[in-house]
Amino acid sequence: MRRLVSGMMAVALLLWSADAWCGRSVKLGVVTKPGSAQNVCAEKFKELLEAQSDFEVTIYHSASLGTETQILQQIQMNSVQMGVITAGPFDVFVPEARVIGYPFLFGGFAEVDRVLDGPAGEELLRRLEPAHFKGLGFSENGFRHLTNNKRPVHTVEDVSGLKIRVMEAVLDKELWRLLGANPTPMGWPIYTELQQGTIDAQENPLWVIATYKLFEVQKYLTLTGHVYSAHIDVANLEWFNGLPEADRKLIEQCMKQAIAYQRQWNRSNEAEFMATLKQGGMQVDDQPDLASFQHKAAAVKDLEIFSGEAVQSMLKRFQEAVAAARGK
């Protein structure tokens, strides 16, 4: 009898160990390959971590988990316990994370900072947790600009029958088919759709559009700055509240470190990113009529998408933030 009990013990032990270990393992999951905006993010994050515990981050990238919205369902599941998930595809998940998409909503960095880092970016970021996300806060993507391979663009006159690859995101559809585009949601990457014609246009930051190379495969560069793309850094909302409460401030703190890491990368390379385009061959138009787009962009408002109350309240939100970031 000894022995038996002596023997549940060791595997109950065991049995312990492995689940403390599985919860010391984090999968994080990104859509981009190394080098990518999210990259930049998980890698420091994973750096800063991995510094400070024995947390141990795997990062999954270049969509091997798949797109972004099949990686926000694996979060839900806890089968991948974090993410940094560009904002357009959780609007099927909850609805009023697509207010950060809102066309021409923000006029720059210093508003974006103003409103994702206050009361209306953390309020946002509560609404996530009732489809099981903890929302940990906004690194950044950018703001959106327009590339095509079929001719100058100059007004929203110029978009007209242009089919565009959007995100897995309904406002990103709408709101380019308002502009006059045929949207096609689509995965991310898309060269090679480029390449072979699929698809006319698409719409990045410049980030990407360097990264990617898109500049082989588009010749026209037009700087819209459409909306304002942001991630969401998301885990698995009852993982995180599992943890420890030491933790949990830990995961916390060092995702704002490398938030604020990775939106300072982003902004300091533009002007790198717009000297590879250009030499790439690509035509910037970059002051575009952009009096035009906001005034097609407009409708927008009235679209059954911002319908809703609970989206109909964080939109006030945020534009009231916005408005007070810029003093009104």
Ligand code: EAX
Second form
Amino acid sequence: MRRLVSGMMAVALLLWSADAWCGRSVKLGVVTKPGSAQNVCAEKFKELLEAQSDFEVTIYHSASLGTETQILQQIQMNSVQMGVITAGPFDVFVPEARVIGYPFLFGGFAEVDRVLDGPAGEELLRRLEPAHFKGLGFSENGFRHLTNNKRPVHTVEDVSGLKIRVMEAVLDKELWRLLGANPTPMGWPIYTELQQGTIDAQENPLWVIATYKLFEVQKYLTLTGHVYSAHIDVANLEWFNGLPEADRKLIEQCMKQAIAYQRQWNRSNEAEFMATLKQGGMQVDDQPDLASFQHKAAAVKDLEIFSGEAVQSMLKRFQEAVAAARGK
Ligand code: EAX
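Can you give me the structure for the form predicted together with the ligand, which would complement the form predicted on its own we have just seen?
To see the whole picture, the full complex is given below, headed by that same chain.
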């Protein structure tokens, strides 16, 4: 009897360790809360993958793993296997990632899809590998717009001196300094800081302003659309490469489907998000003097953060891909 029990225990242990070895359980991190763009992608991915495999995906959300920068560090260490993370904070790890958020690069969603899903986007995903990230694709945060609680902003001059929270991204801090604001990098969320007036302003896509009820603490919205904000959907590179080929294919395919679903969700809800903001009492400038913003923002190209060979060649690649997409 004793032998039987210990035999069964050995089998159980073997099964358990085989399971752990194959990495059937996956931790996936997002900084945002349910109902957010990142979560829509993550939840769809989980649903698709679990329906077709014995993987179990646990989504850690609502900053339970810390900021996006901290989630990325955990993915690098493989204590978290996957993440749906805003592209901005990647630029600390991989400078080339900042080309996605280059100001006024993309003219609309059609260009975004052509470039990010084409060879330029694929090349960028490959460039993440030395930092231990396997890039699976780009889901969508959206075009970012400026909000503040000080005054209506119509031209770039109105930005002068605004204390603005920016993402923990090198580019964003430099950009807002160039535009004349006083930027402070901070992880997400930021409601309390806005409420307490530690900061006057922030910039994010419409869904963020609606979902996080920033209209309660920000009076003015300016539709600047100054940068496109993607998420980069990643896995720990070594973990991913250690999986059987069929699993790798399945994960890639499920993420592609989740991305398509999530982009559609984001885009088809824009009008509703805007209605929420207006109902919430925001004063919206939907035709700001964009030329004034573009003029000042153009100087980013001369900053040191765009001077490295790798970043420069990636930027050129993206600009050419956008031009080609525009021509179509
Ligand atoms: O996705 O930190 C940010 O501004 C992000 O855009 C936010 O987490 C929502």
